[in-house]
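One chain comes next, on its own, written as structure tokens: the form predicted on its own.
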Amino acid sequence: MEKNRQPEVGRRSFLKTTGMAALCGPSLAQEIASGESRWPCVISTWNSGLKANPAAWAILSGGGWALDAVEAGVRVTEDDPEDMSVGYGGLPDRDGHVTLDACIMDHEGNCGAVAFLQNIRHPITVARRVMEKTPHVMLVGEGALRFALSQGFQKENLLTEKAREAWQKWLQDNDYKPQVRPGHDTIGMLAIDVQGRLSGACTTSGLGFKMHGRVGDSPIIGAGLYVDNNVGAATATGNGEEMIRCAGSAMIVEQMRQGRSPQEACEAIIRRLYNWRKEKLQGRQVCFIAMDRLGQTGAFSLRPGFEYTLSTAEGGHRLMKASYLLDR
């Protein structure tokens, strides 16, 4: 991984020349001066980040905006036909339609989302256009598609032969229930740039063979993703219905606001969810990653198996195993 290392990009000199340390308030200024901050930094869910994070890092290491970085990063996964839970190549719903959900949020609280979007390869970029070009936060279904087409996006068939074959096999073998997989679903990505700006993105094709029209947590601000530049950011992967029920990403940020580290915050919300709904969580996976305003990170899951990708100037791009609550 040595070849992936990048030199730290002028964080201290930037702060000195712009006076940003003073504008951040004495607490953050002191933390920056002490060398505790880790800017820039990228963290994303699953090993898909090994492909996605370098695209984000290329922007961050050049002094670019975290929002541009997370969009560019998750677009790599949306383009990957081998990732059957995101974008092109994603598993269809039970009726054979690939439907996509995504959201994006920046350091100022601006956010955009699309849900139940079909035939558009990059829902994350459509979500950003919703944020920047409309007065709304979320567009869904046919309305989201019409908006995307008005913005110059092209319709295309996102159902690959591999995904179609998986769907047909499921139709033959299954009792018409959604596929609950222990492995990958969703890519969520968080980044902080050399100016200390946090941003996040989350994109998915959702639960394989879901009911037509089902939307999970990934496009929902506060559930699948939340960013507060005064505190930190969090994003989720796993069973979306559970993330919605506990407003997981927003609650993790609130835990950090109360003084917990990103790791402690992720653990606290998963423990809270488990204590509340343990009988309903049989066979379900819930996972979070988080980052605070210094670029410190955390990751935790309900069950074993969750991996995430961390990119820093010091460590390159590293696949990490998250700690977990239950043994199985």
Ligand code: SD4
Given for the second form:
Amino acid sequence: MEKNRQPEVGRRSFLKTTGMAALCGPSLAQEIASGESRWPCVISTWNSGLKANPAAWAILSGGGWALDAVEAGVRVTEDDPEDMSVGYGGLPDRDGHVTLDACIMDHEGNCGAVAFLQNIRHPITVARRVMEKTPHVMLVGEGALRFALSQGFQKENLLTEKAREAWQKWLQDNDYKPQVRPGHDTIGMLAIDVQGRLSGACTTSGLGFKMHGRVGDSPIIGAGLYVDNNVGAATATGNGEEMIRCAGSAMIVEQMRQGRSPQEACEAIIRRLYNWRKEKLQGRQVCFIAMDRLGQTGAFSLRPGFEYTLSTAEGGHRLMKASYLLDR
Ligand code: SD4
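Next, report the structure of the form predicted together with the ligand; the form predicted on its own has already been given.
First the chain shown before, then all remaining chains and molecules of the complex.
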């Protein structure tokens, strides 16, 4: 477990000086006053958060916007060649192409996404541009690439030597059958800032050695990511086909709306999926993290092995093990 202390953020004094508590609904104001809120806070999937969360924290601790924080955070992972499920260095599809999916969503329900995007290192920033510069939510493939180039992004080769070697080994050992790979490293990140604004981002190269053109849950609003500032936010990693099927992230937010905590909400949706699909989930992993509007968090997975990174003013950046439903 790694732990880095961070500077304190003056949340209470911020609330006092901005009169923020007066702007919130009575119960939220009460919850803030009673000290139950934990603003700012960042949670992200896997241990990649140990590198990514500090970039998000740097923005939040300066009083910045959660949307800027999650974008800056996951860009660190997109740049990291050691993360073989995201951006530069991501594993290619079975034909040797690195194809990227990403989406982003803010506290007002604004969202943007790109899917099946190639040769652009930071799909999360292209997703944000789709949100801010177009009337649409999602662009895919050639259209997403054309849009990125029109926005000044540069084309580059994202296939590292390490990823190419892994692909060639896979080709030798397998029968060109698209794989449901057990290893996952997609980054989904949720943050709440000192003004109580939630945002989320999710970015991936998808399942390694997938079929060309396959898109997972990560760029799909409601599956890989969902944010509703009245309630909370959720994001996912694992076998995207399952998250799409159960509209996982949106369902978790709905569970929180019914009064469940982020932890209970993640558990409820994974149990529901398991009861529904059981043996069809053989060899598949499904993992969620969630945060409510107070900055309280939860995490749960179908199988053991899921870790996440939590950053708070009190605790610094901590790698945590999620609880899970099945023994293996
Ligand atoms: C996908 N959910 O494309 C992603 C994969 C993933 O870490 O999470 N990998 O299905």
